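Heads up, the chain below is alone and in the form predicted alone; it's given as structure tokens.
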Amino acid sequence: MAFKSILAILALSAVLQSVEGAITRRIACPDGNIASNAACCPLFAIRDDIQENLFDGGECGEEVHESLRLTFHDAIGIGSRGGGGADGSIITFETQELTYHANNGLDEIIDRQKPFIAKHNITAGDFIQFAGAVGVSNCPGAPRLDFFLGRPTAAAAAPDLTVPEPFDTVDNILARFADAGGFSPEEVVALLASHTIVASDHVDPTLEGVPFDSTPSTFDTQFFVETQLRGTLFPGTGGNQGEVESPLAGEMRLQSDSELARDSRTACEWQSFVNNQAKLQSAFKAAMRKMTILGHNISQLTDCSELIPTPKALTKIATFPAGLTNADVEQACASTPFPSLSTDPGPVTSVAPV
């Protein structure tokens, strides 16, 4: 017993000096806010200034959807066919790739960027997404994402053809996952939870800040139950390339999210996610994190996810929207049978644009 004792005193004694050399190695930024590592000390201006001046003080608004859309398109950039990744070359080389046609209307918040990135001095691979993870965390119920700096200048242009597009077929755009960084069905679908605080400008041409489901300002699952809905209508003109019908006025259904939702490879993962909170947000985070480092060794970048804000909770569940119930879903997963839901009460909801 005695010997025991002296073991776990000894333990103890290990993992007091872990704690005490973890807070010992934390350290005063110049601006005087406490980082562990002083490579991160510049981000806390750089938050701060983007909360407020791009981000308007903090709102989960057009400016968040726009740049976490543009996490993703600088990132994908990579797989067989070339590309370094998340590596800002979608900014450095904006005149070559700002070209293809996935990236249209990129050049709308890459505008709105391009002067934080020169004020602050900061790679664009890095701030891209800084960006995005910060936006993200003013959205309710999203995940705290990680932010890993280092990422040095892009060398060259990522090629195109590499971001799938809505009008993809559903075995091209997990190939393209797959090419890219060994993306699983599964992780394709937590990647598509971002389309939850995303909306379209360009898909309808005559249509701009179109959401994706009717919560566009919240991080919920209310996106996995409205692409299982039967579409009748669309929220524009009808007949755009890479758009089907959506069941409420004012939204908009990708082809790209109607076809994952209902194929068999991904129907169930798809329909897991509906009123699973905790899920999403694991799922989305662990996603993110793999994406947000395409190119690069984690070895090689430095931590600074502790400047990254928490986001506020989000205790809604997800429900039908006014109108709709369990006899409007298109049932997919053969396995599982859809989760029970309310409906809302009231009319029939219509979508308004963010």
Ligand code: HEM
Second form
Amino acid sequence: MAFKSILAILALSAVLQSVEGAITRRIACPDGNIASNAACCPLFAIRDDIQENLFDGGECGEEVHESLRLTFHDAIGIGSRGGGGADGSIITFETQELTYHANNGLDEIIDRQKPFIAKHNITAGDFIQFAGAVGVSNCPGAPRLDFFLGRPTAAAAAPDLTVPEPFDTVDNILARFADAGGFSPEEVVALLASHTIVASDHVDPTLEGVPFDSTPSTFDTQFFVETQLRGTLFPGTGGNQGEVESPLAGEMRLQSDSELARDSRTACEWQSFVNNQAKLQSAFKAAMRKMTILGHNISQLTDCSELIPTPKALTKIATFPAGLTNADVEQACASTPFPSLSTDPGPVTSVAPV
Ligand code: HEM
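Hand over the structure of the form predicted in complex with protoporphyrin IX containing FE (HEM); the form predicted alone is what we had up.
Below, the chain from earlier opens the complete complex, with every other chain and molecule after it.
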């Protein structure tokens, strides 16, 4: 009996050692950095370069917003109509994909990213997703996104009409996400947390840098609060395709975000993010992990998530913008009341362009 116990203890300790070995395995990179896998070593220099020279020293600004949008427009190019997903085809075949209406404006960030791809030995597909994950880490409140390395160069352009448009119906948007990668309505809502860091340049051609919420430089839940408020005005001319009235001067609301916030399939999920920073982070991180590897088998990629910086935490709780209260909420979730929030003090403000 005692002998059997000793054997069991020895076996257990061997397992623990091998588990510990796997966890603590470290490789010294040629540049002196330490990585868990040698394949991740070149990413240190790329990360430092883009933080300094693409993201203006680690800011959550325009290039970060555009880089995140680019991760989506590349990755969603997959499904029953064809396309290779997150394969960099939006850059490799930019002459074709940038003619697609939904990709309007992405030429600017592609032009900014291409020199980094040329300088470093990395595929466009890997670079787009790496830049997105590093960039998002500059936004306080964001989750620390995963990054997997190893996407080959795209073989062909994605077909047109894979990227949802703000004037698409909820039916079509949900169907497109399901077709692209089996995304559930809940995962679609989680991915739209990305619209908490937006400065739109192209929906209203007369305006530049128009946020979708009052806090475009922080990855917070204000977007989910403000999209649920009654729309009363346009930030600019109005009458633009895919735009509906917002509750705040200077703020833009997409028709698609407005409808997803009010549709019975997505409204409760939408509302559940209000003032729930922990859920915002975990759900967005999980949905992004799925989106950023569309078209690839994860077992053939290398997990280099350790290269992604840890974002600053955010402590501010969600509020109604000054002058607005629960009476301005267009309650759409039938089963749960809208969370009670305080109203920002002071006179009614407008949202400044980014
Ligand atoms: C129903 C799905 C979606 C629609 C219809 C949509 C539509 C749009 C539109 C029209 C803009 C404004 C572009 C401009 O005027 O410059 C925008 C911006 C943006 N979108 Fe989406 N989007 C969707 C989903 C997503 C997803 C899944 C992500 C990322 C995971 C994303 C990330 C962004 C970001 C970061 C911006 C800001 C870009 C900037 O400030 O330059 N979007 N989106």
